[in-house]
Partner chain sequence: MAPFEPAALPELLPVFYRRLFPHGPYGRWLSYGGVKNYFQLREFSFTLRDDVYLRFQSFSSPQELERELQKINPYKIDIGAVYSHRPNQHNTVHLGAFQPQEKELVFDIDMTDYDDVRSCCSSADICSKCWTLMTIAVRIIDRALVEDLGVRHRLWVYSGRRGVHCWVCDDAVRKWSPALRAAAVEYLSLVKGGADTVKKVNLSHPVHPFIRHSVNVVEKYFEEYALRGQDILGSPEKWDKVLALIPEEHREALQAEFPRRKDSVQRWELLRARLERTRGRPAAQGPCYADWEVMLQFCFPRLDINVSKGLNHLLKSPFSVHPKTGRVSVPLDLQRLDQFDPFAVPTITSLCQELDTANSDGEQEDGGATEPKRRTRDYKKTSLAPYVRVFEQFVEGMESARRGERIRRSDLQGDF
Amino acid sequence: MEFSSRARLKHARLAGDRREQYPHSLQFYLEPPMESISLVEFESFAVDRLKLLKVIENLGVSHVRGTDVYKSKLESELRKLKFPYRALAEDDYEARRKDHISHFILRLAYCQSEDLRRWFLQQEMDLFRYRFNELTESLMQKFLEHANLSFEAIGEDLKNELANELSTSTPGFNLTKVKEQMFFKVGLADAVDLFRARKVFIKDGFAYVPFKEIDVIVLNNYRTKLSKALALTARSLPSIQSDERLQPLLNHLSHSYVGPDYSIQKNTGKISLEQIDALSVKSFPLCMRQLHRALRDSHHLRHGGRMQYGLFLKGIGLTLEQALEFWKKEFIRGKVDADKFDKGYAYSIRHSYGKEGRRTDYTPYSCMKIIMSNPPSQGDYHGCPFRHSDPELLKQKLQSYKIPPSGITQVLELVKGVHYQLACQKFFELTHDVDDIGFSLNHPNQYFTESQKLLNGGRELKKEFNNSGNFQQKNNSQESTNSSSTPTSSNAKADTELEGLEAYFTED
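Is it possible to get the structure of the chain by itself, in the form predicted alone?
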């Protein structure tokens, strides 16, 4: 794939000549795209597909795959993000092109570790399964030919001869249904999963697979190809890492947050310091609730905790003056005197609000950044409790919060399945007594905002009178001007800028 900053007008004019590239809406992504695209389009395609894969992850846990609710919600997302969801829809060249290119971009981003490869593989498999099962039988047959999976369909004579065995060995099939259904003669190696589940008739080293089960074989084939491709892509990373334009984008995509920008403080000044203890119990996600409790108990947090919690508090509306007062009051109750706080810690707080150094307005951490970056060590309280806590300790913590045993089991199952954000989402549902929150949870500040909406009947926070000064305005006008830009761009910038901030938090 080549990348340039040229506009795509030329490619739009040539689109008609390129439609033969995508004869079918589905593909195994065997050939990488060879055209040039702009970096803006590169980023836009990647973010859109990442949003879709996040939805697929959430739906796969919240709903049974293949149900009507699952299908309708996933189709809605595909339509919204302009990915092909109808096999041979007219004039969908651009959607197919986007599907093709975006897959390969995320393949580059998500091949960098075993955990990332596993996550990407699972979501892509679920997306492919949905799209394949939406095909009619004739279109499935066309795809099998397109993918060089032309399994041999058995003739009527052989099917009649084996009718009793096929109906006995194939769950849900009687003799009438056997006669109506097309069966394929498939090598046993390709049908291992069906054989293990006792869903097919086996004879002479071949499985006789009904058409409705052919998706299992197609998906196994796709899994094998994509798994190998991810491993090969990982080996090619050194050549990609030498490109100073792409590597920062790819690194950020694998840790990416694609939701609202919580550096824009809509609630500035609406929360008083006296409210924080109560809010921490009602509306803080578990990671921030844990940090708040540790701060109250020990009157200190190490630099990782101060960064994570401090930016969260900034995001929920604490002004600079409130933040300085909050941290100073707590620290001087411990081993830090007022003079030491003013000389050391106060500077870092002003820095995070864009009042010192490069005057950058820093962004609160997203879930992905907390999960994937800077794991806590002994004596630390930052990080994601669902990702970084021992399961037994997590269970005890949930019990102390009066989570019912059935709810704790659900949370621990999600953690075991490496669905940390969904575990946090389940924690939200359990603590707010709702069955389905109706959104994908991706950010601690999103958790707080949605909690407050729910508790206040959908209303915004009321402004609280406080003596900590007026609203804090951003000094960086460019930040404000660009607040509606692509989320990945602003967060990529923030990631780079946070490197400077960390230097000011190194004192424990």
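Quick caveat: nothing in here was measured; it's all calculated off a predicted structure. What we label the rigid core is the largest C-alpha set whose atoms superpose within 1.5 Å from one form to the other. Numbering follows the first chain given and starts at 1. First, how it differs from the form predicted together with the partner chain.
- In a rigid-core overlay of the protein, Pro210 has its C-alpha displaced by at least 2 Å between the two forms.
- With the core superposed, Glu325 shows a C-alpha displacement below 2 Å between the two forms.
- Once the cores line up, the CA of Glu156 ends up 2 angstroms or more apart between the two forms.
What would you give as the form predicted together with the partner chain, now that the form predicted alone is on the page?
If you are looking for partners or other molecules, they are not here, because only the chain is given.
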């Protein structure tokens, strides 16, 4: 009894302390976290914040910031990911702690290049702006005091003295309004955008800013602080990167995909080869549709294309046997004969299914991976069409798919803004005739799954069995034994079409 009540007391005391540590639902992230955390927590916090920032990016492009729909979507995402979402939430300690720690972890990952810094800064600013504007006036004041921002409110006497000047220089403020609102004396550097456009009264090197505009000032301040901090972090990065536990995670965070990896196929065997042509038009993302078309047309794909498309097919449910049949049938129509296929290509297909060599089950590529690594060159068809295609050619392709011109314009705008995944999302919306894709696109297999869900009304994928499939299976297993007994080295004639199998041994 005693024991438990003491424990309860201790808990209560701790709760009080914790509230002091994070008195507000938002912060300027001036002090790095000082506690120890597990690597698991380190990683999960970072990944969650990354998801959040990506949603913020998405929302920022699809909706006007500050509108109700924007705010409600952002709030639901914050709740889902367990970040602070309401200014006055009681016992928000865990969420605020997670917010604090995850911000600093992502700084490590996102300070490394100009592009990463810019992206991180933009999303963090949007997040801050949302949170700051959710505060009530009195909470805002408390927060600013707590943050020690040197914005002093001017006294009534001074305000009366300057009333005329304030009302003629501040848009929307007649004398009455000037008397009502608080005005802050702010350094010129903090009010750059206001004073450059003469939207504020300045005197003696200070700007007199109404409370209404204070969020712009605070945001500028935040941007300056964070920008400097990122630059500083970048300089201390070498020592962080030498930590073996952190280095892989940090490297992956800035290039990472955060979502299901489609390596565990729930739908294995549910797709028949005959369906692929139709599926490629209905439910494949543009990159895979393009690869499939190229394969059908030239009866061949180079290594990059085989990897990207082959793993995608695995992800949508093609079994190893089906895959072998699929590729062989197509390649034979080209310049490759059955024997050559078995000796070269079959091995690598089995390898990517984890049945050879290291027996790692390779995962289908995410959008991030496709966009950022291994750009296609002449004769390649892999990559992301929104990223790698010439916009003019992309436009023609979309036109040939009968996408309406207004839709094409929207897609091209997104491409111009470097929002490739959003462009693909728009493509999904246009081809499926929906207004809102309803999810954040990060992976080609996700595109496929969602598309199928939409088209089949959420029903399970139809299971199709045909005799030919079974027959092929038998054949394939025979072939596989053949191939496995033939060492690849004996085929190491300079046969350029087989393209050096070493390439298969690089992990994704």
